[in-house]
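Only one chain is shown below, in structure tokens, and it's the form predicted alone.
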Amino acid sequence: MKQTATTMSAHRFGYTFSPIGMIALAVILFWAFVAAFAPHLVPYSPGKIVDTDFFGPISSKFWLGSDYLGRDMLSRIIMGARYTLGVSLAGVLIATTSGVVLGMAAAVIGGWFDTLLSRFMDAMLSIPSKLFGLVVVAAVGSSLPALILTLAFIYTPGSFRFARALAVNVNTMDFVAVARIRGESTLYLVCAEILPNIIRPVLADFGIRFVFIVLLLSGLSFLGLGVQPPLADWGALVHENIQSLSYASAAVIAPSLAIASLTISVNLLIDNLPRKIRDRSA
């Protein structure tokens, strides 16, 4: 039976991707490309005042208008993508890696190690993420390394709990028991037996936590505790140009749409991943 264009799915490498997932992936790849090549894509220097009017309108010269100082908004959004994606990606990589490693180790070792580590992570999960981020950033400063480590520390407990729940189920299976009887080390059990069987749902969880970190970073920047001037991520751009709402300027709308397009696309991609990637039992 011939499929229509609206129901047709793309088949690649044995997986079936829905059209919505492909569109979401295209948006994510677009922003990744912008972040990677930002210095070569900006039409103006992001910090240079190029417009004689503040909150200038959209024009052929300034595609997204100008900000509160007369700087080109398109250039600042392009450069802001580098900090929004870069800081968030670094934070989620650290959080997911440390959380997954600790979660698998706790599931395999068990005993007092699992109990103490799980109770510590539960205590960390009970602290509101935004409140903890505000306190830490206000105390140690808003440098990029401090932001990355703070974001990673906040989201490591959630990644730990997710990975541990998956690893505990795999750890009770027969092939793990056979490997343990053979005398295999804990490192072997974690790397060769546990990790390959939980990697797909972990990757889906990685995307969800990336969205959380983008939103938290944008929130901190909007409150003035994120990426500091002269650098600016998308949340900082919204904070800088919040007064432009009364002028119906794109200076505050454009970075808000950039945040929404990235986070919604990541969520849509995860929701439309093939079931065999999202679900370990598939």
Contents of the next structure:
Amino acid sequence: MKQTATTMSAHRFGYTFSPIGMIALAVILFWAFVAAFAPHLVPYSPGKIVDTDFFGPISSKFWLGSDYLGRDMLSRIIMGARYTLGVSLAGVLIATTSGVVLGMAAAVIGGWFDTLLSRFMDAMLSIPSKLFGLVVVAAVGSSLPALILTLAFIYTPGSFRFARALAVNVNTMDFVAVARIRGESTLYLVCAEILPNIIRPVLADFGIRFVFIVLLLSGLSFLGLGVQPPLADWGALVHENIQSLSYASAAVIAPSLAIASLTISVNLLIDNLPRKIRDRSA
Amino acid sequence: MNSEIGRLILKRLGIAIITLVIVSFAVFFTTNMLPGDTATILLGQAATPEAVAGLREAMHLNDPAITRFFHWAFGFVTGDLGKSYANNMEISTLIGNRFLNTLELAAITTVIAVPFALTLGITSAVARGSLYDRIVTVLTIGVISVPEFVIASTAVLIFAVYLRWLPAISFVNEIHSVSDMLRMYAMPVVTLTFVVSAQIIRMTRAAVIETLDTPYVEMALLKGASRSRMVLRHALPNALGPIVNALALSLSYLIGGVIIIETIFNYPGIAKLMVDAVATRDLPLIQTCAVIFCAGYLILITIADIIAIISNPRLRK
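Mind pulling up the form predicted together with its partner chain next to the form predicted alone we just looked at?
Then the entire complex follows, led off by the chain already shown.
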């Protein structure tokens, strides 16, 4: 049985996924689906007070109970998926793109451009991310665009360093030297010679960085400094309902579990990536 | 210790100092991006233009940003931290005790977490692939993958709600007895220990496994050395450098953790002070706390790097 599954997927993708990797992928796709179609999935309007009781228990009417105002928790978590996944995805896309572009540029151009950029990025890396987040949020506020840019800004240096290290290795290879002698432009070198050779580890790094961003966003929201009411991501949901922790209400446990299921799944997926992809991500 | 090592360490220290300058520069300018005029904010909407102008003059707000940065940095070095915007108290008074509280929390956590996590990390590496190793690995990945507040909530649920061993929140302000002290520190220390231990276990395990994979350990095995001799005499002495390096790096996770833990447990430390300052946009207080945290973080990663340099056998002559 296992043999057939292996040959089939090997046939299709050229590499195999382990069962744990498949489960992790399923959880991630589930949350992506929930985030994408959130408005059509919610049983109640997430902002509307529907329960007469606050911190209501789990019931057939309210599957995950109600929050501190009596709003339906399930609806709020479904909508929260939008903010947690959406903001994090936008942040990690900007961070990885700018980090990889700058990293490849630094590796190919070299010289003072490389030295200056690397020094600056290294200095940025030595600010603890949560602290960085606090300082920037204090300065620019926590509107959604500001949050996305803050998260992207904090995680660009790490992506830069990763991409640069990979690109420096590829840059010394013969085929790059040949292309250079052929008189190709820097843009061609970066797009046609370097990028295809570093793309797989960069994608794995994308996943790891996505987890970091989800954790930081949730942390900031938990401190009440991330996504602001009336909107709420999962971290903000925990923040809102934290008083109910002492009687173990679903209002605080459910969003915590949602975050954990997402981040653990992404980590497990990366750990169980097919060898072919992972082995290059040194 | 030879001159090569000395040179490398000096270079590393130099980089650390330059980094601290760049970082404090970044902190200063980011917090100065805040829209709105500080003097107007302080005096309120009803203030006369003369009063605002006077305060701007008194606070050197008319000077160029770079002058203000040096003024601030000089004040920082000489211990003059300025005054809080929110309540006009000296920042050094505000920070003093709270800084000690945070250091206490970090120190107690370190004393508990380090031996605990080192034991787990080393033993799981030696027993690689066993059920024990797999359980430890799954638990550490779990703890590392979730936000600190989830760990904290779980700890509260287990120890305070179900088992009722510990109180959930440290309300105690004055310590009169041992039980008061336990109440104050128990939950924050337990949670932080989990967070930091997971990092230490992961990094130590990786460091020991790397050493166990080296040719000289394989040689010892082929020579017929016993398992304990192989680990204790051949592998561990060489893994010591990487392990201590991993320790220092892991302890830097205390800084991120402490920000969340102090807030959730209402612990009167410097991180809670900073989070409150962000909420009230108390810039001078934010700047000072941020630089203190960055300095602490830099000290830890610099120590980690220096240990890596010293323990590199290729540099020993």
